[in-house]
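For reference, the chain that follows is the form predicted on its own, supplied as structure tokens.
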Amino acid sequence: MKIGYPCINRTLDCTSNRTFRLKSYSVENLIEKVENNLDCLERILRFNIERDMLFFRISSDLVPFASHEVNDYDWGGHFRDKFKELGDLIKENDIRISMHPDQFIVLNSNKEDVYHRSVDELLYHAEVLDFLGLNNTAKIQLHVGGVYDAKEKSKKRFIDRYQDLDGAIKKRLVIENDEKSYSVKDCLEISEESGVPVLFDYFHHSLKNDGEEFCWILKKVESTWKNRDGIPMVDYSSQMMDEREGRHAESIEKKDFNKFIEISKPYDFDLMLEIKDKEKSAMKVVDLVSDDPRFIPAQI
């Protein structure tokens, strides 16, 4: 079990998702922002290694406008050496990497233009992971998408489109349950038809479920991940007190987390903490799971 958090480190004085407005696009702007983002990503990874946090979700904004038609610059070639350097750092320290396109990336959209833009954006994410030289265990997680008043047809549309994806995307894509439309049961049904692995989101499941037993879920989800995919990834958060339903907690709630860890035994997975205070909660969780035989610390 590797512990991680997504995209942003609030302790360091840098950000790996700096971008700019489309109207300000220029190759110079692009190079400047990507150089900053890659340098900051390296700082974040080194920070995490020193603190036994070996799972990280790279920001989708690493390369601004990468899939937009305005950007025809060979950013992968320009930063080839830096990508290799970062990839070597990741592999040497056995860090698990993921990415998560935003909510506008909808593979099963009933609008063709949205679907094609989504495929282009997924290809960009796959290119980043390929430029880093990472194997198939580095994943791109995605929600199934919309229902469009016809859930079964929308599920079938996702399955058909998944099968047609470029292999560079298909080998990395995983789907996760959401809190409104597609439960774990739905995702497992899609996986059975398509072969796409299922990433389990614990918090989303607490908001939308079909009454499944937690350990049954982990067993079923685990079976969707093949050896080439690595062990399953799981997202964890809890409800922020006195806020709208579905708002992620500001910091780790030890009682809820310890319950989650206890009932998850003996299943092994890499754990992404979708907690607002990012690395602060991740460091607390490292301490909480330090005696768990599943936990993997850094080998420095």
The other form holds:
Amino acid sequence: MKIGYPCINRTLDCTSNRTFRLKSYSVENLIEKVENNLDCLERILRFNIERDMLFFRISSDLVPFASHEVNDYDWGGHFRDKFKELGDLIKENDIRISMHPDQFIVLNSNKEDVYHRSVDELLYHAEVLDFLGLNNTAKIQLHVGGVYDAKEKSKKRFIDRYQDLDGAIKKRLVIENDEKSYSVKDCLEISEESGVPVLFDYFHHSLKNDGEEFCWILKKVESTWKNRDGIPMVDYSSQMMDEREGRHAESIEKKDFNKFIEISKPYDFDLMLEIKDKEKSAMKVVDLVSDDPRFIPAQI
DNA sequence: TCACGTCAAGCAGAT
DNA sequence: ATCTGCTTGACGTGA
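Next block: the form predicted in complex with the DNA, after the form predicted on its own:
So here's everything in the complex, that chain up top.
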């Protein structure tokens, strides 16, 4: 079990999310921002290694407008050495990597152009992981998508389009249960038909479920990850107290977390903490699980 | 230097 | 019909 957090480090004065407005697109601007983003990514990863956090989600904003039509620049070639250097750092330290395209990426959309743009954006994510030289255990996590008042049809459309994906995307794509449309049971059904691994989101599950037993889920989810995929990834976050349902907590709630970690004992997975204060909560969790036999700290 | 309106993109659910 | 939330965070204009 490796511990991680997504995209942003609030301790370091360095963000791998620098971007710019579409209006101000230029190759110079692109290069400047990507250079900053890759440098900050390296600083964040080194920060994490020193603190035994070996799981990290790379921001989708790493290369602004990467799949947009204005951008025909060969950023992969330009930054080839830097990508390789970063990839080596990741591999030498056994860091697990994920990426999470945001809400605009809808593979099963009922609009053709949304579908095609989504594939382009997925290809960009796969390219980043390929340029880093990472194996199949580095994953791209995606929600199933829209329902359009026709869930079975929409599931089918997802499966068909998944089968048609380029191998570079297919080997990395995993699906995640969301908080209002597709439960983990839906995801498992899609997985059964298509072979796509299922990433379990504990918090989404508490908001949208079909009453499945927690342990049953972990067992089923685990079986969707093959050897080449690595151990499962699990997302965890806790509800902000006294706030609208679905709000992420500002900081980790120890009680709820300890319950979760206790129940999950028979299973191993890498754990992503989606908590607002990012690395601070992840560091607390490293402390909480330090005696857990599953926990993997940094080597030296 | 700072405040604040705005930003490529989709969808569901609330108002 | 229109607005809000989702990882909301970061840009960039105007004062």
